[in-house]
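Take a look at this single chain, the form predicted alone, given in structure tokens.
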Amino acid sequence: MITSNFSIKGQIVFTLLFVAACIPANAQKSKKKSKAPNYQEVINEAHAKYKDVKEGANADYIEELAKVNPNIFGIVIVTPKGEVFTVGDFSEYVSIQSVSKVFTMAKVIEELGPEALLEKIGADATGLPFNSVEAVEHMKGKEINPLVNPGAIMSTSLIAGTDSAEKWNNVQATLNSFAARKLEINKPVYISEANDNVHNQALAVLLQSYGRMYWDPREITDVYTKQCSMNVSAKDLAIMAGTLANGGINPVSKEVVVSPSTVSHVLAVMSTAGLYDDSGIWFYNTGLPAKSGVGGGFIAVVPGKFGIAVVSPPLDKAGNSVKAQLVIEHVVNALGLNPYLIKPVGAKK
């Protein structure tokens, strides 16, 4: 009995090995995984690259803005595990400018839901620039989106709060939250937007004439301004961006900060409406979400697998960093990352 068990279980032992001999060595390792991409050798391709682009001017309506330095250049990826990637001037502030947008309708999304956003606001790209008056006009304030001026006043007059300060705090938590550490106004940027910023004000009190403006015009185009003065680097910004890309779970301090549904909005919006007037030949690009400042800083989206930013002052004639875009349209041909470019499947050969 016991010779008869030892048999059979020879004979088991004996198949499996000759079964495991017969599949060939490349099967085998076929469960190997892919190798990852090398995010550090692609950004510092692309800022050997483009370090030495000319073309563009500093915002100069600003007038703080006409004196940032242009030839800061500082490109950096953030993945959701918390991964950082950091080429040249990665820690060089500038003002946050429209970049902030995104945060603030997030955070009126997360606060108020999608529908109100669509409600109050709006979701449709304008079609005109970030600044017109024509646009609130035309629609009677109306399908304004929150990445041009009135629409971004509109949100932030609809961050929760009591009073314009209550607001303001409430601002600021929440593109804190988004870069994982305390952000500081650019007092210099500030006062020279205060002293000039009387198109937002009358954006906003025209958007109040058409029952639209949900705070008081004044008081909410200050905390505006704000927003749009705080300072950030290349870093900052791809946190931010990385928040987004983690369905709203901040990768370096693991904070949730808005919900994936909320995030999925955002980007949305971010598609339609992130680059001004060239928004649509961005995405025709790259396919992917993006929001430019006046400041020089850029973000860009690629959902699950990283946020990336670029700080570069000069801007082209629409308002959009020359070499951010440079930068991330070469990250995303290296890296196939446009997610329209499918690879077909069942083709005759």
Second form
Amino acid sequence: MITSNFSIKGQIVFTLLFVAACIPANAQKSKKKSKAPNYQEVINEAHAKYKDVKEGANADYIEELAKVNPNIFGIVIVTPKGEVFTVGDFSEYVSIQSVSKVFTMAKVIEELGPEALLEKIGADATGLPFNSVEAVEHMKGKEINPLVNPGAIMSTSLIAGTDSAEKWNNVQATLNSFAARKLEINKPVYISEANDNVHNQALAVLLQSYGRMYWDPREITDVYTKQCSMNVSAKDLAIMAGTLANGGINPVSKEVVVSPSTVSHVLAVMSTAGLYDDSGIWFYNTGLPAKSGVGGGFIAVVPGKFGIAVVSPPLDKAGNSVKAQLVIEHVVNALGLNPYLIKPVGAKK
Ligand code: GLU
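Form predicted alone already given; the form predicted together with glutamic acid (GLU) follows:
Starting with the chain above, the whole complex follows.
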């Protein structure tokens, strides 16, 4: 009888366990499925909210940039699945400028490995302006990063190629792979900067004096200037950012552009040095890797979720697009995307 007692108890216990296991599952089923974030709605909202902002001014230290229509305002999100959400002037072109530095850095890490980038350039914020001679002088060309001019010119000098033309082809091919199309150079912007980039040449020569320039300094500054002059739209930039958000696979072309490990290092440098002297403030407010350029292009990456780009030429004093910052902060807050905004668990009752 002990046996049958046990089996009855056993059955009861089993039944209770079974019911207990089923309750949460049923409760789960009856819960409403959480709504997928409506990216289109949020960017429409941001566009409407900020379209009339008049703060900021086009960069004018490169003459041609001052002539760009300051009212261009486009926002695009590209997800890893290749969904594209657009609003405003998403197909208007501006020159890519410093945003290009992200992609040459990626190529260098991909080709030479993350250690080489640390050893040959560095990954530390300089705390100084983007074209600072002091930043080079202070550390004798060491401990720079690829998102300020000296580090970016070093980065371009490390791109594979047996001559400058081959390096330029490699840079172009890299940008094209990230953008999923063949980008074109903006000739007036290139000529305008090439005629007036003695300061960048000086940075490259100074680096050479410290043994930290890996190609002829003047030739490579010219390649770098061309790289900065490529025309891109907000859609191009969002596809490029979307490739980073997707661990290196282009969401549109499906091409494997760089490895996930390369992307992790790239995003880290964007997080610490993506917005010139305001990189800390940006990260403090959003927790997202981003990069701006003096042409008014701006990208941010929400890893695994999407790349976002905004094009709007008027810049603030630090050199970052005013509207782009407002828009992306709006999107981050509306969708709760700051990765450091943690939902706590386990509070005592
Ligand atoms: N081509 C520009 C320069 O070297 C890029 C600057 C930028 O966008 O920060 O001055």
